[in-house]
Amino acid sequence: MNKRLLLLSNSTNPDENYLSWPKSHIKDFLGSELKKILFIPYAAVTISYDNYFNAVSGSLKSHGFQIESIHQIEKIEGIIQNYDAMIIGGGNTFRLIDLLQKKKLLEPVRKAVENGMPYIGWSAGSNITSPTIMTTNDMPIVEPESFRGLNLIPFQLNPHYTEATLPNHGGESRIMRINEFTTINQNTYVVGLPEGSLLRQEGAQLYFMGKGNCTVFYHGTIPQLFKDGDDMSWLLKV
């Protein structure tokens, strides 16, 4: 099947409407032929599933689609084969990742994209494609029952990717927590996506879209920097 999946950092940039910048990106991706699309907000915490859903279907709909959120829907059994494409938006990874697994999600997702459902995902929603939820920047206010993640790439995200640090403060970097994963799994790819910043796959193919530069680590090796517009599809074959 032609996989297909729009992976972005990040939803909405600073002084910017919700979700902005990747809105083009979005209905290009999507198309005029899909209509039908399922929303998942298991990762908000600190915002209610209705005020989530609001924005974003308030932001997509000028495009035509109609979005439901899981959420809303009683039984939530076999509904997946019943849309055309699925979001899963950001907040907390161990939050999302605890709830598929609870409503026994995980599988029905996962199988669903592998047979072709178009799949957008930002932050959380972006991190948990990875086989597992092990790079993200969340702090475990759950327990989920393990870290696997849905495995529909093969190489592990960090979204939000920054070098930025902050003066006189003493805790690691991002390129050293980075660093400490590929010390102890050594024979996997980290992937930094930026702000404002994705990745397209579209069957075997892998496109890297964007601001800043795209990061590439793995154990022993100097790390790779790609920009807008690069292919990364031999990342699909790790």
Given for the second form:
2 protein chains.
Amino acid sequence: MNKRLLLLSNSTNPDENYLSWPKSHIKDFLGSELKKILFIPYAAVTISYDNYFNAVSGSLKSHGFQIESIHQIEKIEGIIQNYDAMIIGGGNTFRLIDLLQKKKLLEPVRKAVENGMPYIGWSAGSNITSPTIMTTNDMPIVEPESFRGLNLIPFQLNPHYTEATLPNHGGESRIMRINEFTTINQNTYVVGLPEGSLLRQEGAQLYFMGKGNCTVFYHGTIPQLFKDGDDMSWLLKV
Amino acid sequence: MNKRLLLLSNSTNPDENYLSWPKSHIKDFLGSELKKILFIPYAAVTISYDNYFNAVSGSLKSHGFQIESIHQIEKIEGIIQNYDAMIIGGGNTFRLIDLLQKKKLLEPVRKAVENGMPYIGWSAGSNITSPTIMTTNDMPIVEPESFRGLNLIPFQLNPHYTEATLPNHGGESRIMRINEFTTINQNTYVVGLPEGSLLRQEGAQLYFMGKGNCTVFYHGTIPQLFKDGDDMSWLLKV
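Here we have the form predicted alone; I need the corresponding form predicted together with a further copy of the same chain.
Below is the whole assembly, all chains and molecules, this chain first.
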């Protein structure tokens, strides 16, 4: 089966309604056939799963999708196959991967997507599709069993990518952080996805869509820039 | 023996010379008796240990300190006791704790400081004196064996603390990140140290010194603010 991924940098741009910018992309990705969608809210830390789920389903249900949240299901073993697609939302990447590990969901999710189940993620939910969670921006508020991710793509994602820095602040810029990663991990590509942008995989094809530059880092090379509509399929073969 | 710690938020303020702002604090902390100092550069990722050490010793040697870097010593087992004080510099916290674990230095460093060896750290070097590294700002570019820190203080430090945010960017603010930590870790204090500030411990006494507000977070409470010269000794008993 063709692997199908919609990896969003972020859910919502500043001063816009919740899930506003990616809505048309989600609709186009899911089409009219895929009705029953599983939502996984485990990245949430400071909001309740109920509130998180209500925000997501409130934004997407007008398109005729039937969304259910895994936190409202009593026995989760084996349930993924009952759905047509899945959405993993953002929050804290360490919290998300820790709960997926503890609930033994990492392998079932990975297998379902490898077998063709469409996957939508944003922020932490996009981060974890990489080989590891090592290019997250999040604070390591819990210690997961391992940094291994879903490994659905062969490169690392950095969501909320920005080259902006705080004035009069000496902390590392995002570029410095990613350069630290590529210095230690010299054989791994890192893709910086600015807010309001996404990667869409359809089998052997990968495209960048949205605002700003998709910035690709690799040790010892100058970062490569890509823009809306660019074919990034070469990244699936690295 | 009295525990003695000088925990700096950062090495250098923007547009200032390297180690400029903390120099007088370091001099006062070490006094004129402590001459032989061990430097540990393992947090460095994108600069060489030689360059890092040269910058640090170049800045401090005019005060008559004799500084040696651990990376220039062939056999490091048991060497800590040959020194009067130690400095652990900043960089990447995950890299630093990973190398301290791999080189089996975590316990010797902890014991030496518990037994009275003065400790100076900045950024990552301050972070690791907490019970865990869970309030670092750094990217998890390597996977350490464990998130456990030196546990020399009973609370978590967040260096480079700032309440500033990037305009038109939806990523989490520092306050949101620390609130995520205290939501999951409800019995742990987090101390935000702005750049240009420090905590100094002398046995049972702890003081905040420097620019801006020292901001103390605890789950379910309003953050408490402290300023230059404030006695923070109560934090040693939490």
